[in-house]
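Given as structure tokens, the chain that follows is alone and in the form predicted alone.
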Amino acid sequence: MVDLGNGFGFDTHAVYNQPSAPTDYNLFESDSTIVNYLHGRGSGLDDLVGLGELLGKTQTIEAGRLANEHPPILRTHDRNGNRIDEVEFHPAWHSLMTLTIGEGVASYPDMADTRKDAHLKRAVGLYLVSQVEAGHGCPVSMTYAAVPTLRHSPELAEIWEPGFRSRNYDFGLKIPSSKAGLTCGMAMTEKQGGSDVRANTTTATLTASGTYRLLGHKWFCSAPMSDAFMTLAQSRNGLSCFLVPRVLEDGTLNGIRLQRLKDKVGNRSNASSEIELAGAVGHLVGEEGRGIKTILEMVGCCRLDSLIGAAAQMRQALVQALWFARRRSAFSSLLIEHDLMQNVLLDLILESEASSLMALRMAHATDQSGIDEGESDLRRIGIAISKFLVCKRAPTFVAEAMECLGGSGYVEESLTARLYREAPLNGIWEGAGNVNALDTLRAMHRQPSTVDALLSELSKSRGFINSYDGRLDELEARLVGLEVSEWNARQLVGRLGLLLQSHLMIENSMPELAAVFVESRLGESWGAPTIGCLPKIPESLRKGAIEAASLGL
């Protein structure tokens, strides 16, 4: 046996050039975009820096793979075969819900909320927790998202908002009114329509209550082990957004039941079901018939999740692709030494870049929304095209960061394993490639004022890099006379989401790195080519980036 001096060994061999999975860093000290980002804005950041410690930990990395590697169990029944739909999660489960819910990453700011930035340092708070572990980030948006819907009936939010925006994790089946936080899932599509939600069969009927008795089915029923669920259902004038308790207010189980959990290619951890509403009770949010423009405000807020969400698998396949880089040998020397290592790690580290770049914009803009009417055209606009772009990036993205660390990051011990499997959730839920392109479309044509809004913020980076104001001024001519089809959306949202990638890159990055990513996605074609070929980059530029990118790893 060869003796390693530790104890450990085998027969044939000694165990070396092996690097540790990263662990016992700072998520957020160690990510100089958010951190300058913030800095920037002068916004506080004692809070986060703690948060990113914490996250960092042995302990919870842990939790996040435990939780995936024990997935969720439904128990429709109990042993006397009683029906009781109830969910039960690994221990590690409940103690990332616990974090992230006491750290305010699933509360709304309040109407009255005077906190500097407080939806873009809420949404960093996702975007560092996201990087840990995924799948429980589903309910805490959900939750996050709910608020504004449900202020569409003021009566029903007093009752509803501050279980909502507690920071306290209490779960089980319990009355509502009795319990110290709430949760809020979604449940929206349905077998024969799916995204067309406006072929949805619920039925809902209203009693002499002023409740309604819905009756039907979801297909995708996200995190079903919540207290309460915003749903679409057609009543007498129309679909109508519904909001339908798990447990009502005499203690008795509402009528919901969870038929089976989906067997996800990711997401692991966190349960999606389909379900039947049996003549569950059901109270209406917003008007009878305006269904899908009320709950089109919690899709919104989701839908700028699902962008923060890819953002940070990018950012944290990237800490795993640095990480072993930095420390594993390869042909007599360390693999970040080699030129063409470089190439590839430079390129990715201006994509996160960019994609984080275009999570806190949209965040900012949510900030802004409510006083300023540009920055709320920029966000209607900005977030379909930003979620367009970065969800499709992520997949290829993870995949060539998994590549830096060759057979070992595809093993399921690797972090970017479950990182591959996740990648193209973000993209699927709220709203696919395509709903996005199209709701790009719709906004350009319902309200021209998204267009001025987008242009006026992509203005702001002229004259500084020709090829951007050359593509610029290619786009404007399009988007003035609004000659868009259907056919070629996908293309002109791309270029668009690059164009605003670029804008925040000049306005953001180091100019030299700005110029470098504007250049490889603008310049002689639209579009970033295979990851690693960027053009021929000063070594004392390209190691600085690497280096900044790496600070604490």
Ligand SMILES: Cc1cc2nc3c(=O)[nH]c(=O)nc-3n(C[C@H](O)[C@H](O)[C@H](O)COP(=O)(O)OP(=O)(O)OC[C@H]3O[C@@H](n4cnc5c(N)ncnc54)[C@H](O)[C@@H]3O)c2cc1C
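Please read all numbers here as calculations on a predicted model, not as lab measurements. By rigid core we mean the largest C-alpha set that fits within 1.5 Å across both forms. Positions refer to the first chain, counted from 1. Compared with the form predicted together with the named molecule:
Relative to the superposed core, Ala21 undergoes a C-alpha shift smaller than 2 Å between the two forms.
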Contents of the next structure:
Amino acid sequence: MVDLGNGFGFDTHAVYNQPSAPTDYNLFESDSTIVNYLHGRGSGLDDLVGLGELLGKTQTIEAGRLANEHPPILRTHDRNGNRIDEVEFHPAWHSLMTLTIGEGVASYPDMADTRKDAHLKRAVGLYLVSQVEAGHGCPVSMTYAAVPTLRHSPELAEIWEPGFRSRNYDFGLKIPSSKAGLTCGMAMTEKQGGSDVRANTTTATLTASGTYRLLGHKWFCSAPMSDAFMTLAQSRNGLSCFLVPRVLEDGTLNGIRLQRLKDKVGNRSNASSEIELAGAVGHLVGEEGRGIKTILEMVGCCRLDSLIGAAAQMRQALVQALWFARRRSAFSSLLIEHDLMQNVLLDLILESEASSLMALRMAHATDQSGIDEGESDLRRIGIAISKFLVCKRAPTFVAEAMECLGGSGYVEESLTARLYREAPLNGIWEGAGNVNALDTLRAMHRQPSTVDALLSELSKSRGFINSYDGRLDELEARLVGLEVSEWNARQLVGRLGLLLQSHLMIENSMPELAAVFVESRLGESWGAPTIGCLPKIPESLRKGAIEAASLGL
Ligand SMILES: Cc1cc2nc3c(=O)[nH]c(=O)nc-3n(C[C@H](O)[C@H](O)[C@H](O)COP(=O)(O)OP(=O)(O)OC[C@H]3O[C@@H](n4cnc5c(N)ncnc54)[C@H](O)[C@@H]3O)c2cc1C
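Can you switch from the form predicted alone and show the form predicted together with the named molecule instead?
Let us now look at the entire complex, which starts with that chain.
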């Protein structure tokens, strides 16, 4: 076999000091944050050890690359001119879907299993597979998330739930009841409004058969090859949620027309489409006119997965940076031996650990939600806070990790390039940053018990580090009376996020490292958790400055 590492093929120079990419390592076992958290809960780890090993193999990492190098292709018609509205994928995509669905990552757990950390383990599964290939996490996540919404209509759940929870991946245009496994997408966003879905204009008209006919469009509909879509449309009683199958039980294609696939910055392996709903048959899910409330359960689960996905990106970017810095030399020493590089890497290690702990804690709260009201409240507010903070910080984190590889990090052959293009997405879909910050305020106002649950969680770490206690006092005082304006939402939610991360570090990390984390995030000055945390500025100055900067725009 040719040894490329010895500079095969060059007679002008030898190739050395060029580290290979990480391969043949166990993604699970090498991640002490995850291992220790599960170990501390007495959770069985065997399945995850096997998954971690499989994901670290060269061929699995290569499948992730191939699925992105060969993005999906839209096939609207067959050779005879019949509409087929199908998406064609590279075999690598199918192999990843088979693996991940087979591991149960798309399967919403049984209530009984939540006592055995089923959501938590499933979250770790998603965290691991996303590090190898993030795009296929989208249909996997939506299929998982669809189930609690579907359960609003038990008669529909009886038909569809076994397919959504199946561990079989069965791709293609087939009658749903004939398939060994089903996937589900979500269709809410329209051209005139995504965050504000009340602006939806797609209509749903009740027919004599009891089903509805949907007419309109969706501006973003990811995974359009799914077997069904949770879809919002206006019916006679207002915005309602519908399950819209892609193939009907008589074998005909439902009226969902794929217009085109989005040409995205990243997330290339995954198909995201624009669709028209041309009289598509839909089944009402939940109460008519209560569509937002019904679909919010799906959105909540997808938000948890965005948080997990962002933490996974950080972890994988860190793996790339550490691997490289341990093998690359500059100025006569390995990069990792340089003082300043250690400062950078250690900060990344702390940030990654705190973000992973947040994702784990929210997955654990999901397990407990059905049996413990406090945990349900913590989940409600905690996911909004955590998604906001971790998804906001992920792009900066990935850019910094990329820089650790120098120029080699900025070329497409490096996984850091793919991570970089993927990084902003979790902050945009399932509620962009402002929307999650405002959602946190909404939870505080409409459900004050969520504030109690958060404060009770944060109080568990009192008495260990003075600056933590001081910051907690400060925020507690601020939360009394809930006098928080929209202007300050990002600052407040960012700080709550930093406190939650600090608490989780105190609870789970090495005490010395937790102290460094707390000092650097909560110390002398809070600093700004993200952009958009300016102090109060008079309105005239605000408007004047924005106008001046927008001159001619
Ligand atoms: C790759 C990709 C795949 C997607 N897949 C799907 C899918 O499968 N199904 C689906 O339904 N959607 C999907 N989306 C759409 C996504 O959920 C929306 O883009 C997102 O919710 C934002 O909506 P919008 O694009 O209409 O932006 P807008 O709602 O116009 O928001 C623009 C900006 O304004 C901010 N903003 C909005 N309201 C306020 C406010 N009150 N105060 C302050 N700021 C505010 C937002 O935070 C955002 O930064 C996808 C998007 C992408 C990029």
